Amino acid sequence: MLKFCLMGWSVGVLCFAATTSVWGVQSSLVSVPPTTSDLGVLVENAESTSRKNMVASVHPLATQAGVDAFANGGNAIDAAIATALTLGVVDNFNSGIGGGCFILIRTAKGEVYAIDGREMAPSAATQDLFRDAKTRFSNPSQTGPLASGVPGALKAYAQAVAQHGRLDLRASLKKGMEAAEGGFQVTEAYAAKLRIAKKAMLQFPGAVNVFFRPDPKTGLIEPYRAGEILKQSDLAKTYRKISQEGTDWFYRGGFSELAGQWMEANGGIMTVNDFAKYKTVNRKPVRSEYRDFEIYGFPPPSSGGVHVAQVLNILEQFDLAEMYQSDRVGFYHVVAEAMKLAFADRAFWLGDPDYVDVPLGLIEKSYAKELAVKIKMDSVLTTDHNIPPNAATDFFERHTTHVAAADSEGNWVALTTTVNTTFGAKYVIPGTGVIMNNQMDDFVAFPGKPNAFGLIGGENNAVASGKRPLSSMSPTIVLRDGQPVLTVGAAGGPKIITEVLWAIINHLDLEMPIGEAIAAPRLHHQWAPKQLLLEATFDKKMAEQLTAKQHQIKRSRSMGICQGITFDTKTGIFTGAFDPRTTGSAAGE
């Protein structure tokens, strides 16, 4: 029984059930009954359990892609990157091979690998391009050429599936080209982000061809609706090219001559020669100890890894579970100022490793517990970085998405892939289907002035040739006694690292089922602005009770989407578990 749930931007959860047969086997999915939460609130989770494997994404023809991965012979890799590829047909607003991802790789030998395909800044890029940018776009950086990278999502993946799979590329992209080709039925979620980018993708004739079309009754070019059929054709056609030809069609051949020639007639400063120079790189993991458990993370360009790590190791100091029972306001308050202090770490300290020298002392347990001395139970304390004046904005779209699986050979991925915003910079290389990132707002656009996630950034994360912005996706890996036990990753933006922050708080301090765990309240602080976001499933006299410790409380519509698998190493028992703040799938064979 699978069952998928629709938040509302309201209090409360709309959830219905469907039976799934996969492969001539009955899917383990369970439905786990409501809870009620430590507020009073409704909690809903969605629960899979499985002895063999499993896989976990927002959405459900993903996830087969992953399931039918794993029957047709496929490891964990396999399973994960058939399932990003096929998100990058049925969530193309969050992701696709225009973007870029960071994957995760624990592998049955025991060794853990960190491919960066995060995009690349054009070589023609500098510091000041946004700021003598001559465009018709008030915000380049976020719309239009110049806010693109050169997307890595594809040749991650191939590299991913090359050296670790047992599948090779052409499996990993069928059920996507099938998806696009066939079509797939526009959700709500899908057909409400069209409506928020419309007016920035009417701009570019490639993406209206893709995602418009004549309204029936009025005759008007509107987005595709809610249950209707959207088919692409050109996306298809691109995967089979690729499928044919392999990666360096996308960037040796094809692909980058129609993308260098889009750039050039539209003011965009990407060349041939940027996509035959992308090249991924192999990063050393961030590894850090939390209690009884091996924690493994995305090293910089991510800020995940780093500030994961960091945050677990000031909240060390304190004993969360008993906290959690005896001093609910002052647990809460406490993780609210341990992130706080790595943001601020954040905004000052990171950037990509291969330009500046990046402070890994960020996550010794000495500087951790210098930091917890200074948090104050009673009041909110002061950081030693200044936050300009101009720092407060919303960011409450989440985007970005994330991939859970593992299998019983040992094989865990996290992989954690974007386009950036909703539906990157809003335009598609035309004849292509493929929509191109605007991760070039992930560096320090303007000095002193917050991205689209209101994050402020330092010199380390400035604009440069070649280099990679810095990202708050935080794929993470969890060992016990050299096995792994929980795999979760989020989308989110700065969110992402305070979502994993609170799967891996609520399941191993709480020991929360992983459902449980994903599908608990959130709150967020991101040091700049100063304000602790608390998502609206919490009550009104918990927001009081912070409120008397001096916090500045933002209400939030949403805290983002969270995947994660946990292993039971006594029951040999996989469990999967979607988000139900969205409709996503949880499934194994």
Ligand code: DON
Second form
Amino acid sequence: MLKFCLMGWSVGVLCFAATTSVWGVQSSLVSVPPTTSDLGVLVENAESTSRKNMVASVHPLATQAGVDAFANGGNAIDAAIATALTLGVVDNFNSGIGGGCFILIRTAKGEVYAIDGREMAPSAATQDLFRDAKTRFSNPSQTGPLASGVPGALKAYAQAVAQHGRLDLRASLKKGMEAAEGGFQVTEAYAAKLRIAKKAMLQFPGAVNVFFRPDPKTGLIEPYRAGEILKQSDLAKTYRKISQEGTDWFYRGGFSELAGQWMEANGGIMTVNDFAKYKTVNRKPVRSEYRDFEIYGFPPPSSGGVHVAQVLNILEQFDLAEMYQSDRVGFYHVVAEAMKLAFADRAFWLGDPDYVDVPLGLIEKSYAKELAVKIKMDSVLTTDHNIPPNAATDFFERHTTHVAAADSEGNWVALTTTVNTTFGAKYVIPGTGVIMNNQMDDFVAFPGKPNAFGLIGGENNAVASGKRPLSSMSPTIVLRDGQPVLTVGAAGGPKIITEVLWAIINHLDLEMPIGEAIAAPRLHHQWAPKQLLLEATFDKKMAEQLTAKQHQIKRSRSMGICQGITFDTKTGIFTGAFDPRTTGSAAGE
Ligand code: DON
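Switch over from the form predicted alone to the form predicted in complex with the ligand, please.
Zooming out: every chain and molecule, the one shown earlier first.
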């Protein structure tokens, strides 16, 4: 603690912190709900069941790529990667090979692996990169060349299939390549994202070339509209090149050369060398226990595994199922306060473990007990970060969209992948069709400056050469008696952590089927800003009662997108569910 106080750059953070602080039939059908909504409206059929295998994602074409992988002899790892690579084409405003990912894999042999494909800051990046940036882009950590870290998703996907899959990467690339080449129908959701990104994208001819066309009526250059067919021939070529020449084409060949040239011409700092130096990291998963369950999460540089475990440890001190029946407002209050306590710690302690010390004590039961007793039932805590046991001496090992997959051999996957915000940094490396991420915004650009998700942080998450920005992505696998029973994860920035928590609480504690657990209205607290977000559909009376406990309520239409798969050990049935807040799909053979 003292060492943070002594560092000049962090003093401001500390001062600032001190004053403010996720059934027996078989189905081969891709299920798409009859009605979809981004308002959290429960749709009837967001679930699919199978005895063989299951994959769930936010897009039917991507889910079908996973089902095809199973049909071609692949396992859950092949299905997850084929799905992810197809999402990188048909859902590329969320994720793609220009971004990064975390992949949590539980193999049939019972081993759990965490493959870190998070972006790395370019080697020329310094702590003051964004403070000193002289650039024509008004928000350089979010838009344009400085916003991007070196992408890791492709390398992580390739590693996952090479080490744990049965098919090769070429098979995983096929469906995406076809969708890029032949085109796909732009959904209303996709068109809406293009409208949001339009102004920023117009600054980049590479992006305009791919996502804009002359309007049939006016002749004006406008983004594609819902119902139109979007073909991405450059991205199809990129997928083909990777298929023919391997990932070296991306990291040590044609792609990196084009990216390096573009960076140089546009004021970026990422070089060909940065691509050549990119490495995935095999990390030790965070393992914790919650009631009768084992929870595996993703370790730093994700904050997800740590804080899902921390919040569950705090909540274990309460009988949630009983409270849900007898004291519903108390139930929601306790969950919100536990979230707040964890996010206060996130802001201070968390960062890339290859650069900073993240205390293992954060997930100790004794620490959770200390925090749980702080929660008052009638009012809210005004909390700063706390100090977990062994904070200075006991460390983790050094080292947005979500896809869930599982098969009957016992392979389970939780894969969260992202270019960060919609269409990432809004530019495309010309000639490649690849949208580059804006993950640099997940660092603390400078003290006290909230990122795109309103998150503030400390020096542990400052920019540094080669460092990985802190993430909230929370791919999670849950076991009971050594048998996987749930895989879950989400998209939504910091809400990812609380979405995963809700899926776990709703399914494990409140015994809701996974589809219901995901669809149920959510609340979210991230400590700063000081507000309790309630989903638009959240009960009005409950909102009033939470206000009476001093919560500062804010309604939110957007509470993230979560996918999950459960396994019923008695019936041997997988149930996959997608989030009814978007047009996803879950399917098995
Ligand atoms: O890694 C993170 O925490 C963020 N870059 C995730 C971004 C995200 O979920 C965007 N989706 N809404």
